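For reference, the chain that follows is the form predicted on its own, supplied as structure tokens.
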Amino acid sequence: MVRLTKNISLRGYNSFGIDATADLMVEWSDAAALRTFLAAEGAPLIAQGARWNILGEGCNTLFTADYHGTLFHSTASRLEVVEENDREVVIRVESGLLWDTVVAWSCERGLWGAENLSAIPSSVGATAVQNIGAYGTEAKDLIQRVEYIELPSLEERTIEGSDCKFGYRESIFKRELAGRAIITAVHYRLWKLPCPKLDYGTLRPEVERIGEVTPSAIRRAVESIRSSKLPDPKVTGNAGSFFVNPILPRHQVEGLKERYPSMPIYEVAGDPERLKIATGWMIDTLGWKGKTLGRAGVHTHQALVLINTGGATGEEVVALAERICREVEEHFGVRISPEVNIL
């Protein structure tokens, strides 16, 4: 089924709670229906020069004005086991299902791999676009393959996870296939044998406090840590981490470390010549934590998170982000960029 809504309010479709509208929202419940619609009457909506975008849960999107174009939103939500053996389970999940529902399903069955990615407000489709990550795990560690509709041919395609060019908050869907693919389903590989990842931040002591090492216990620990640091978007508008952590040449980071010994740095898997630094630490060092600019502000417990303190426009959030970027570059000589999709 495909449902079309003109001049739709987006307040309930973005976690910043920005009051904006879209000319047209196309909601689709399964890939076949979307493909049929595009072939029959939707081609002009995705034609060259037409403005369109894909909107998942709106948890990584900031609207700066009314969206004069078409937004495609998946409501497809089926989850099914497609492969299973003594060691692993492969599930196929349609793109509109909430990612945390997948994590809960996995943990309830004692399956390993997804637990560290608990409480991330994302749709399944977005996990493959953004390569979501937390507590030492990334979506790429689980994604076996991705199904998508190729545009403008409308062919149904499948791409292996190993070919998705996953990187830190990066994928082929943000580069070569940007504007050329609508993700319809993602296949994830989960494990039956224990493979806990606890050596990130305060995760291990929180799991030890719970008293057992199971997927469900790790999920509870992650939920507890995240809720203590991150604001609930249902209460305070935000999109989680607003900025990415820069990955820089090792010599540049080592120079920064000499100047700022307390600066956190992280190794980059597979790339010994580069290191990742903490944007939140730099923003906090500049004194931005808890401060506001107009009706936009920086969260009191996590400097990576920009918030809507009440009635903020997208332009106000962008103005705050630009000011922070400018001060970080002036002070540290490091350019930072948004993780959030600004429309």
Ligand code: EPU
Contents of the next structure:
Amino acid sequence: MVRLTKNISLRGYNSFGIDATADLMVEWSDAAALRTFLAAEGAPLIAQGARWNILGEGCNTLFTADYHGTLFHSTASRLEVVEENDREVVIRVESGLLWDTVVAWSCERGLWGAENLSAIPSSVGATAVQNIGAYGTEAKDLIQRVEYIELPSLEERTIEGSDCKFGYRESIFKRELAGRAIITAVHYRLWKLPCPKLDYGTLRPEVERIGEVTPSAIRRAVESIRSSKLPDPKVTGNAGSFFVNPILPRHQVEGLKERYPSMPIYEVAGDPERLKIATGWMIDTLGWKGKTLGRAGVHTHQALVLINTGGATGEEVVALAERICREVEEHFGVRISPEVNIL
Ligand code: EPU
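Output the form predicted in complex with this ligand next; the form predicted on its own has already been displayed.
The complete assembly is shown below, putting the previous chain first.
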């Protein structure tokens, strides 16, 4: 099914709770129907020069004005097992399902791999675009392949996870395939044998407190850590981390570490010449936690998260983000950039 709504309010479609509208929303629950639509009456919507975008759960998008174009939103949500053996299960999940429903499904069955990615507000499609990550796991560790509709040809394509050029919050869908792919389904590989990853931050003590090492217990531990640090978007508008953590040359980070011995730094897998630093720590060190600028603010428990304190416009959030970027650059000599997609 394909459903069209003109002049739609986006308030319920973005976790910042920004009150903007879109000229047109195309919601689709079936990839074949979407292709048929785009081949016929929908063709002008994606023709050269037309403005369009894909909106997942709207948890990583900030609208700074009304959107004069078309937003495509998947409501396709089937989950099926496509392969199973003694060691693993592969599931195919359509792009509109809430990612956390997949994690819950997996943990309930005692399958391993997804539990550290609990409670991330994301659609399944966005897990592949963003390579979502938390507590030492990234979506790329699970993604076996991705199905998408290629534009403008409207061909159905499949790309293997190993070809998706996944990196830290990076993928081919943000680069070469940006504007050329509508993701329809993602295949995830889950493990039957225990493979807990408990080394990030306070995860291990939280799991020890719960008293068992199962996917469900780890899920509960992650939920508990996240809810203590991150605001619930149903209560306070936000989009999780507003900025990404910069990955910088090792010598630059070593210089920073000399000046700021308590600055947290992280190795980057497969890249010994570069290190990742914590933007949240820098913003916190500058004293921004809990502060506001207009109706936008910095979350009290996690400085990487910008919030809508009530009625903020997208522009107010951007003004705060720009001010923070400027101060971080002046103080630390580091340029930070948003993780959030600003439209
Ligand atoms: N820190 C501070 N003050 C702050 C925030 C962080 O000092 O206000 C310090 C922490 O103490 C820690 C370090 O900075 O030493 C890193 O903080 P944290 O572990 O909270 O992780 P993060 O780098 O701030 C990233 C992801 C989160 C993910 C967590 C846990 C990005 C952009 N964000 O945040 O993802 O949940 O790690 O793995 O990489 C998201 O992308 O929306 C998101 C929430």
